[in-house]
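Given as structure tokens, the chain that follows is alone and in the form predicted on its own.
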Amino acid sequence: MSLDHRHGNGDWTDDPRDLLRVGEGFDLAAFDRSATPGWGSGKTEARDHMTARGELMSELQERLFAEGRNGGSRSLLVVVQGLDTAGKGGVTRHVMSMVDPQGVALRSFGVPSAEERRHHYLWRIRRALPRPGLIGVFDRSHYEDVLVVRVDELVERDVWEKRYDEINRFEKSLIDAGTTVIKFALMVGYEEQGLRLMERLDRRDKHWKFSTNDLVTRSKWQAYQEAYQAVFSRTSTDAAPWYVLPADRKWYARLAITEIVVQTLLDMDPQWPRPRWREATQRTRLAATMSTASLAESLADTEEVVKGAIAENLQFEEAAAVAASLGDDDPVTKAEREAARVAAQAVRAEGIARLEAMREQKAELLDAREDAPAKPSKKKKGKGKGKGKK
């Protein structure tokens, strides 16, 4: 990694998921879609700062896939909603894409299939859920069932009134089996979206973007506005928050979901599995199965592979730390350099240790073989050129 903590929280002011985060009495008709929250400078800060969490989210999401492949049981949902334009495409794009593929699980929910309206609207929900080790992005999600049903008026009331209490009690249901649920709106202001979807008109490049019916849900935009603010306001849970994001300017509604996703996996901690083997067994088969030569190489690389890999580390530690501290008073202490310095120490020393050990066993390894290269003569000890006895 190549983390750059200079500038520690970048310039966030304050903790983006509590500027964010839905609570008591939130109102959307008073939500302000062209602000930046907690961020206290512009465009391309927001850019490089997103570079750094990146970094950060990935050698997090790393450790949460490592951990779903040996046993572990926990993953993150990551739920998208938002009206036509919002950039929920945009989040898969520029935030999703700073981690590793295989441990992405995206889902777009659109019109249910023939197959999914003769189920319970939770059926395909249920199916799309990631395995652990994994962060599931729904692009949409059930809360469509409560959303797009009742503005448009595909089901009685007294059918989707129940279904906000129903979600809930499924989202707990998840989280009580190990998923982390955050969930995103995308709140865009009606004429920035106006000028999106003339956008998307004015451009051919971009007229696979525009639907017909687009310009139906603009007209029922009232509607869903008082749908999404019913949302918010009865399925906003401790356990499973709503945070509500400006959307007007794209790079900031990235930026904050990228700063929550780090947050959210640190409050998770993901560490990498303990082998149930052992390292020393494991290494002797394996050189055994290499040539004189390729084990020889193993050996001088040994120092700078293990060292490389504690720098790394460390690295990540301090990154960790760092952004661990977003919203503190005063987040850097005396008595918090001096922790992270003694365990600084702590995880060097253990892997200097392990260094000694590993050099040691392949040294040893490498002698016992026949076609072993000879080991450099070593300088006799003397007093040195024109220094004999007087």
Second form
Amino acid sequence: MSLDHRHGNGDWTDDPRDLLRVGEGFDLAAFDRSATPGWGSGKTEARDHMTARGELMSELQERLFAEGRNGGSRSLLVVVQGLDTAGKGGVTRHVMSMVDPQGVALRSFGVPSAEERRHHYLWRIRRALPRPGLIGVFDRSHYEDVLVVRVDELVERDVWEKRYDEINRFEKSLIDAGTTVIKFALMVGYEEQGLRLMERLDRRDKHWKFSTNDLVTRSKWQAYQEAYQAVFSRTSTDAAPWYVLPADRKWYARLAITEIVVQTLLDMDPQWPRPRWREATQRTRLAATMSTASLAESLADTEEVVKGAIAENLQFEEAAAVAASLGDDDPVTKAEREAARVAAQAVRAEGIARLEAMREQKAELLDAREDAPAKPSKKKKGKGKGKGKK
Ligand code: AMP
Ligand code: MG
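Could you give the coordinates for the form predicted together with adenosine monophosphate (AMP), as opposed to the form predicted on its own above?
Entire complex below, previous chain first.
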């Protein structure tokens, strides 16, 4: 892993959460679908920044996963909505491929099956929620039950009317149980959707993505815009906000979602769990199963292993601090920088102390062996020795 903290915050001029979050009086009709709010340059720069952020996202995801494996109850649910061709699939492919696949639970919601139809509309949603430690991604969601269902009048008005409040209550209950909920709506323009559908017809390798129903849905464009407007007005809460993304430029939508997911994870601040066992005890037990040669090799590698971990951790902390400062009004002061430097030094010093104790323990274990190799001088460094190779 090499977190390039020098990359900083790319060309974001503001935190996209502040620019894209649905606020009071949000008007979808006036929303520019080809804009790139908050991003100061273009596509190439966006790709570079996404790569850097991917590393940060991956590290944050691993911490969340570790937390979940050790009794933590937190998870992240990312809801992705949008009309056909808006780029929902691309988001899940590009953004979520930046983290360990075992940490992501992707679910797509299509036309309900016969069994699903026999249950309340939230039944299939509840069953698909991310377990603790996971990032759940919903490609379509319970919002279809106030979108397609409303537009196509699949249930009576007084039935779907009640769902907005019910959805708010449902999401509130998820949040209370430890799930952070963020909702993305990819808003593509009418003309752009036409172009994308035409491309699906032009390319035989894209035919599988086309459905004759897409043109039926397109013919109800205005009704869908109104249904989306109602969703934004009625279900964007402080607890579970909607972010509406201009989606005519796919690279922008992906970039913005990446950034918002990273910022959300930073706010969650997942931590490596504390083990419930004693390191020295387990080390002694493990050493007892190792050959003298392996133990000697492990002793020689200790410094490299521990120092590498300290450096990685410090790089992560720095990258996280820089990312978390995105959108801050006042630049980092000299005093804050100095405080960060002092804190980093303390982390390093603590790590080095641990390293010494570890080396001592291993040396003692090695000394106790009958076939112990000739004692190396105490200060001998482990550097230059091939790791894992003999
Ligand atoms: P796609 O995402 O292209 O595979 O299409 C899935 C289809 O399932 C879309 O046309 C959605 O509108 C439809 N769909 C998803 N959820 C529901 C629902 N609750 N009721 C009816 N149709 C749905
Ligand atoms: Mg489709």
